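First, one chain by itself in structure tokens, the form predicted on its own.
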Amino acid sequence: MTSSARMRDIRPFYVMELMKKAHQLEAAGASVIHLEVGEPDFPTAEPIVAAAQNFLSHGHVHYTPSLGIPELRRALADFYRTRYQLDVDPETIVITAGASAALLITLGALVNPGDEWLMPDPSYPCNRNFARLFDGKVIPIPVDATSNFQPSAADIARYWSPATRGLMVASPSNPTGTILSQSQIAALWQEVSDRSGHLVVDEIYHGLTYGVDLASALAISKDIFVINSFSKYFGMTGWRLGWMIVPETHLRDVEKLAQNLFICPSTIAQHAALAAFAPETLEILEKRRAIFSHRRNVLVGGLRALGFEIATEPQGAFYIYADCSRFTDNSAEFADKLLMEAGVATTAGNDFGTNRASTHMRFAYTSDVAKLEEALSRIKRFLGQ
């Protein structure tokens, strides 16, 4: 029996399978330094976790609604309204499983067989494959350091068809780390909007960025639909919780795709994540904020005096996107043999697209200076240097 037609376009996520053969080795006895994966390396922050087991101890587990509970729902409206100045109607805010149930129940409810979307490229790559499996069709935009590896009004001119239903960004984007400014947003949607089509902007990493602080696209429309995660900034990876902010007119399809999809998220992590907006809380995070800005400095640094060129600094997120070219035109298998001659777990460019994929690959600053040293070190010793 063969799998669907569709399953022929789907890639693999190959930061997941570099990681599984990173922890074999490590299983083996070998050392290993992870510079591949996007995932913080602190531990919950403690009053997330207290509010978690408070929670747990009276043992009444139960599903909850699919949108999410009310009181979370209302807590973000608040964060909001502090963070962001803008009054969200808690209506609108549906908590989900990850940021990738949001991106998936986004698509679900906005994409049609033979549908065109517009993605940059590079861009985070579960994006393009959540569209094929609702048989739509990805138009990837080539962008590069001079555009600040983001999109432009121009590019959504350009690249737009009869076909087209919409576009997808990021700010700050995975993997570069680059932001698009509030006037770079607005037009974008002035493009989008003025073709009757849908904007959906992926916010993961707001709150992770390095001598600047973003607006939410909702200060441009709530016609845009927001995406965002408790994974990154809040450093709740394995708690598998996120939220989006939806247009009014499409919350009914995005609860019917809730319901059927995941019947609701965590009810145990939703409830923990009440302690994610506590001042000791937020505390915390902005520390570890400043810890990201230290670490980004000591890699960006390092590599560059290792001859990997790094035209666009991240200001966000927690990647260097690094052009690799010096030392290969096969980023895959440079990233391969990085990892097993030299214990470095590291992410080459074909996971993020095909625009000059082949001679840049990604580093995370995921883990503690110490270990960026050490992986600088042994890249150099990899490298001959």
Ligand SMILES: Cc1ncc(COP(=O)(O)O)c(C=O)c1O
Second form
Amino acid sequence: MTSSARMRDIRPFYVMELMKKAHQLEAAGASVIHLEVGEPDFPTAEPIVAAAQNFLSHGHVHYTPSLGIPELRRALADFYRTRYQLDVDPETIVITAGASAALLITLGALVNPGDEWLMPDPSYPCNRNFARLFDGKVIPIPVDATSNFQPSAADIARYWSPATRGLMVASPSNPTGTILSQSQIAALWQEVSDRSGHLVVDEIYHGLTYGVDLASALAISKDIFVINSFSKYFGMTGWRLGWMIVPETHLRDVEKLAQNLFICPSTIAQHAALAAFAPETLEILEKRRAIFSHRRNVLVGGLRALGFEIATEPQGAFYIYADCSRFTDNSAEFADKLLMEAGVATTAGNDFGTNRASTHMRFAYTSDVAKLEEALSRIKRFLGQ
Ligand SMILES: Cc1ncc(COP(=O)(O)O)c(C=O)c1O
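Hand over the structure of the form predicted together with the ligand; the form predicted on its own is what we had up.
Zooming out: every chain and molecule, the one shown earlier first.
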């Protein structure tokens, strides 16, 4: 029995595989500190849990409209008004099964076989596989610390070909935590729209920025596809809920895909998320943001002291993308040894592309400060310092 030819090109999400290995070690009694996990360690905020319990107690857990329940689409429009001072038509807000579904639907609606899509390298790995799933071709834009690990307008001019249809970026980015300013996004949009292309901006780490608040790319143009999620800032990873804001021209296509691929997002999660914007929830989330900020400072300082190079301080998300060339030119092997010999799980650069991947690793500060400090001393011992 043969699989489809495209499966040869679909790569595993290595961090999920490493997590599996770490959990196996733990099941066998080993102590592992998790710096690989891309999700907040906090429980879901209590008002969200209470809203879910209340909804569930009535037992009416049926399908919802494919684009999501109108109350949640309206609540998100209100959220854009208060947080970003932006008027967004709730009809253009589509609720999805996480940002993952939003990204899949977006590429499903936009990618023709053979189309080229520009994506920074390093960047979130699943996007490359989604593009491949629709027989698109990803053209990586190598980015490094000199450009804050983000592509520039000049890069677009350089890498765009007659076959290119679009650009995907994330701000803050995974794995680097670096951001694009509003003027940088505007310059990217200028280049892309001049070429009649599409721009997809993943804002999943909005809210988790330190010392800076970001505007939404939507303020630049309603023709930009904006992706977001309840997973990160709202701390609802396992609920599988996200959203996208779709240019009106593509709403019908997005709806058709949402209907066929998912029928609807999780009903319980949607009703729970109605409590996500309540002042008491936002207060909890803002306290957590301050905790992440403190953790970031601890881990950036600690890693630098050990000899990891962090050229640009990450301003968002909960990741540090560090140059480990002082210790290895094979970060995958290094990450494996760190796990097996020191009990510290990290993510090697090869999950995020090929550009200098073997000399970079991602450290997530999704564990508390005591664990981060213990991880730092384990790494120190491992390095023989
Ligand atoms: C940049 C980025 N986009 C999308 C996702 C998918 O998130 P979810 O499907 O949980 O909303 C992630 C998860 O780590 C991510 O880092």
